[in-house]
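Take a look at this single chain in structure tokens; it is the form predicted on its own.
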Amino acid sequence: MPGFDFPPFALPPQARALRGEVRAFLKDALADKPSVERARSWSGGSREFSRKLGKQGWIGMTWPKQYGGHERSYAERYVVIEELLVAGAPVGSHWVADRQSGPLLLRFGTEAQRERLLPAIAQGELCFCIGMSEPGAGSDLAAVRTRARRVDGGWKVSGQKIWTSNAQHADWMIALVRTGDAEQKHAGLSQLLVDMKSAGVTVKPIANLTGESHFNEVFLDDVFVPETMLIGAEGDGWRQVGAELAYERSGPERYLSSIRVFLEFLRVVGASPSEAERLLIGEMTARMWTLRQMSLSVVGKLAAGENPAVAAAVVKDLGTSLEQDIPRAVQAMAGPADDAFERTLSYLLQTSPSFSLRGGTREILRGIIARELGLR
């Protein structure tokens, strides 16, 4: 029976050396940022902060220099991402573009698309959103109904996307659309770059329990997309989406989304925790350490040019379980505390249910894993 392979991957010296530089930058850049805002992490965005990060050379780190990248290692990028998440930096304005849209364009995009968009992403100037999920086709992406029909000079796109993170702030959407017959299923899908300022694009934010709106509905009503904005080959969208989701599922953001409340818990407990508190701290630390080693292993596979899609699915499934367990466990354990702790805990208790939905539901991930094990 097939199994999973997570070979150890040690951070090289240059990656370890970078960590102190990033911490010093973040200590200054986030000096006045309260804990509850840090808890938003990669869901919170700041164009100004993204531009500062771009000037540091910490966006598009692994990309070729000819496209505005810095040709640094996956390990160095991992260190930067890890430090940003632990510090609670507002990275949402460039997050999707750096993590998956840029790499997708590097692999499948045209030279003109790369030259136009990648340098601006690396400078922290562009925000991207991903138009995959639809009403009735959230987990079954092959059932998307948003259609692109050919017109003179390009396409006219009509349909609806949902759960589209940061669409209300985005400059561009990479949209999965149907360009072939419905009967073609996977073979009839393509990806298009949609300018979010185009006529016919309407964004309606979806408020969550905290009153914030990270998710959105996006309505596309005869939106014109030039022929030059087709990514890769027509009909190749399904293969492209598979590669894109592998970028999305493997990073430390899949086990560090609740780190802020854990750090607040450690602060409140102090140097003399009770026995029950010690046990909780030990359990959560052990799970986090294990997931970090697994996530680093995926980095090693990416650095070796492999496609670790299944390993990434395992990391995301286990990681989001941890992210959801931490706020509930802390709530059950903690007594009365100060305002910073209470507000941070309240925020993550309300937002953590979504962690197992974004980037592929738990059921979908376990289906991928089961298929790899030969169980379906």
Contents of the next structure:
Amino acid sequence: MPGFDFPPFALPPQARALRGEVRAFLKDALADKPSVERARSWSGGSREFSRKLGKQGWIGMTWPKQYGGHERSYAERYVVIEELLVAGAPVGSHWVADRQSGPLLLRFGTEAQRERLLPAIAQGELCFCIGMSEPGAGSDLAAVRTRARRVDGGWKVSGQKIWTSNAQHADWMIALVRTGDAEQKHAGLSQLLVDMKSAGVTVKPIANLTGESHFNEVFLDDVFVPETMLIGAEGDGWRQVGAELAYERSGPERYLSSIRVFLEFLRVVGASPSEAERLLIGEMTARMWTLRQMSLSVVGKLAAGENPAVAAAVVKDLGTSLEQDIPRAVQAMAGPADDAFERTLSYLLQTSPSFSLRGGTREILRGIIARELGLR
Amino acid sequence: MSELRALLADTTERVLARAPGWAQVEEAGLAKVLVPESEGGFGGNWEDALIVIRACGYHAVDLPLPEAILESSGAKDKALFAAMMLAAKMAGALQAALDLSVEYTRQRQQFGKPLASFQAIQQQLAVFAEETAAANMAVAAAFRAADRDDAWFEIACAKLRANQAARVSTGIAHQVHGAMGFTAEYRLQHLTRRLWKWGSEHGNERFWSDRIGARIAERGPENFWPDLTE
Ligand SMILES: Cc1cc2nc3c(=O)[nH]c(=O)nc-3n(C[C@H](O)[C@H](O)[C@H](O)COP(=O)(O)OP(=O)(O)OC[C@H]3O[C@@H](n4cnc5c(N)ncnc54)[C@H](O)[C@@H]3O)c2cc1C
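Rather than the form predicted on its own that you just supplied, could I have the structure of the form predicted together with its partner chain?
Time for the whole complex; same chain goes first.
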């Protein structure tokens, strides 16, 4: 079954030099950043940092130069994003745009949309949010009810999105909306680019259990969206959102989110750990190394023009399990340690439950895998 | 896959699927996968050898074929490479047990429908498929590393990952098979009993975790990621 075939993929030689460049840049840019802030990973964002990365040419790396991209390989992009994640760089402002909104526009967007938005994304100037989930549409995404009604020159959109990460900072939302009848569950969906500054858009932050507000409710009250802001074809939203989710799930952020506490653990146990500590380190290392190989293999599939949706689901489910096991196992094993360690651990213990929810839950991913196995 | 490698895969499948004797294996040249063409071998590398060794696990063939291949290689650390061979057999056996479990749950009916249609079964088999993919990935990466240079770390991780996968997956395989899987007659036990045995041979989880853990700790947190991406 092709979805479970993971051929090894070796990074090309030019990736090595690039890695060195990225490391040097990050060492300098993040010099005094404390561990617990690095642990925020792609949940933390800074426009200023995104602009800096844009200047380096490290956003929109694989896109055509014509749209402000850099025509680098998927492998080179991979090197940059894994270094950013491991360093705990504040990439949140451009992460979604670089990972999925841009590629979606490149694939399905109009020429005018690409010309207008892609260069600005590549410069680190634009923040995008994902307008999929609604109060009544979580795992059952096709149940979205936000409605786009035809009016002169475009649509009027009304409804509510929820759990929308970064909506309070975002310039644009790519919203999955209903343009057809509710009876045509899948066929009635379309994707629209919603300018977050439009009249009728209200964003209300929701505090998560750590007390931080990353996600939001977004109320859309008769928001006018011009005709030109339809992505792809009307009624094609379900197929397109599937492609978007494959981009969303395919990257190394799905297994690296807890690396910070693992590194902290290595720091506090030092060079001669106890046997129990060695066993934990060995177990997690083998899992992480294997996941990196699988993640690289997904890059190989992307580079070969294949759709890695099932492979990405496999990596994401195994990866988020590792990301959740690391803080829990580290907590169980750790002796008394310093503040930097404790704060990093406590942060990741608290945030890690979200890892197997965001981007499609564990159960939904396993359902995708079961379908590939021919069980459903 | 190159044409030659595809040919090797075909031959391997044709021979090993039929519970062959040693004579047939020798005749097909499978033991000489690493032997140079000039000396009458296939002239392959470790990635080619993986095809043959993994198939020994898939078909539960106990002939000393991996040993013969290892013997013919220039590998210095025989114990380490023996662990790599075994990890490859485990990856093959896991795949076979998964295929069998999928097939069985699609055939067997309870409550008027196939077991495969129950979500509890689907979710378990999804985990099985993930673990099998992980073991196969780890093994493939280790064999590729073996062609390059010092592959201690990759081989250690591959055997450990295969052990982990076998621990999780053998339980699932038996659970979804019900009592049938617990019989001597049904094929599953030929795979799972081997997996349990191989999980102890050439290093169980403790053995490899301990060594990997010691090495990683010694290198310290600042080298962890640079080493992993070397
Ligand atoms: C930190 C975070 C950030 C997020 N950011 C965004 C964002 O930016 N944009 C956005 O659109 N969404 C976002 N989400 C929402 C996320 O996509 C949803 O949480 C997810 O799709 C699950 O939906 P739900 O929370 O409504 O859970 P539910 O769908 O209600 O599921 C609850 C539980 O039931 C299980 N379940 C549901 N259906 C089935 C089934 N058929 N079979 C078996 N089990 C089932 C689920 O797997 C889960 O375990 C975010 C979520 C989190 C936690």
